[in-house]
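We begin with a single chain expressed as structure tokens, specifically the form predicted alone.
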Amino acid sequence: MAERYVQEWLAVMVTARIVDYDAAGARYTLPAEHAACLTRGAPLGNLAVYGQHVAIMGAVQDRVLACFETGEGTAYGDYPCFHQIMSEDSGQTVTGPLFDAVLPLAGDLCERLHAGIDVLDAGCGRGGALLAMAERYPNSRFVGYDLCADAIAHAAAGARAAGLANLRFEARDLTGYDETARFDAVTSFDAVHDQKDPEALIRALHGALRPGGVYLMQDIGGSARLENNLDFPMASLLYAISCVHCTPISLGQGGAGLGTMWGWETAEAMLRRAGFAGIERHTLPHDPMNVWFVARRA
């Protein structure tokens, strides 16, 4: 690397408490407990993934401005390498841990899916937990959809890199969702928020489900209340991310634009009201942002 790039970079990372500068030697240090949460891999998770938001932010800002004055939104193809951020952020809270703390969340579903299911995830982006899951489980089926035919061409991808004969991807809007009884399971990764109308999403979803069938739902973790939220982690970093992403995708679609904080209490309500049994909440020390319903249907 050119010295004096690193150099002026190093000054940002020091005066930012990240590097530590010993001045009579000129020498920079990364202690290990920062690198934990800035390198990939790390244990803690990496949380530069998530100051990508920020270069995105930058990109979007002249669309988003001119739709705080026309109240119009915006559509997904707007947003440069956002599907690329979103699999990194789910391969670290989802895919990462979801053999040890994700799927466990379940009661029996780890036994259920190795005897042989049937399993779709909506909204499943570049389907990196369908990818882990199909090649874990080869007894069961699994079907992912996304809206966006650029994250499914992606996942179809893998599924062929991998040899998947039991995994398949499907461009598909899930407004309007109405498969009845087909699967024993069923997951949403974060995808529920931004969708046009989440309450009917949830209501077809466990519609989509056979009796005594399961569905796995991880959304953002803060409160539908801003008072409750004013110690939340990264609040203002996902308060920024709904202004230009998921309130502005939703309106996009005609929808409520209910937006990434929208709450915990609200998906809770919706679950309930979609006619879901049996209803969990779980919060799980690898993801501190988010919240993990697991919810059935009788």
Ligand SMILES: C[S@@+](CC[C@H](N)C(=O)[O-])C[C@H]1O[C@@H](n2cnc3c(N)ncnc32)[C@H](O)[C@@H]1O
Contents of the next structure:
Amino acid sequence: MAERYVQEWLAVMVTARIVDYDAAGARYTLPAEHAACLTRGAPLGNLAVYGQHVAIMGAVQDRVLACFETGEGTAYGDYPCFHQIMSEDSGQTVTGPLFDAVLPLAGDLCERLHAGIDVLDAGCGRGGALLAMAERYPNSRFVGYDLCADAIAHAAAGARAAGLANLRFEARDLTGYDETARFDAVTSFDAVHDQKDPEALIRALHGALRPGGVYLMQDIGGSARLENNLDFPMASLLYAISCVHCTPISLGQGGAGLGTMWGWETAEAMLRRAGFAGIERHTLPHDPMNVWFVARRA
Ligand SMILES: C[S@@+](CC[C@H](N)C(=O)[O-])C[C@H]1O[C@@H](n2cnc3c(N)ncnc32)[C@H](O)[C@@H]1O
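Compare with the form predicted alone: the form predicted together with the named molecule:
In what comes next, the whole complex appears, and the chain from above leads the way.
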């Protein structure tokens, strides 16, 4: 790297108290406890990956300010690089720890995947989790649906490049989704709260499961009550993302606009009303922002 740029960047990091500076020796140090939040392979993920959402906020500022005045919403096309940043984000919370921490939440799911079952990932984005599962479990059949054709094209190219014949991606609006008893397992990774109608989608995903099927749902772990979120990790970032992305995206589809911080209580109540049985709520140490539900179709 060009030294002049690195030096200027280091000045930013030092005055932000991220990097330490020893003036006498002209030496810069990234303390180990800061590196633990800011480098690849950090135990809680690299916070800089989540920080990229802030850059998107700047890019849509004028559009969202207009929405504040009119009450209208936005569309995915308004957000440059959204699916790329999202796949890096879920790469840390979902795909990286998928086999060691995420899938084991759902009882014997890994054994069933090994034996061969039908799986849907709803709102799959660029499909990182499905690509990993399809490679690991060749006896199972995987389908990924997402509203955005560009994300699906990226996912499908990944499946082709990996030569995976047990994986299919389809650009599909899940509003009004109505397949019945077609899957043994359904997943959604951070893909319900900003839908047009989250409650209808959860009901539909229940219907898409065969009896005994399991739904594994990752969504934002904040509370539905603002006063409970003062100590929730990165709550201000998440509410900010809600203002500029999740709320206007849902409103833009003519939806409820529940927002990023719709609350785990809201999600749990919707799962119950949809008829799910044996609902469990988990948190995972690597993923302090989200909550993980496991629920079954009786
Ligand atoms: C926060 S992203 C998560 C993407 C992916 N699951 C991941 O973890 O990287 C939410 C996804 O839901 C999709 N989505 C939103 N509304 C949808 C709809 N009505 N039908 C299908 N997908 C939708 C978006 O296109 C987006 O890819």
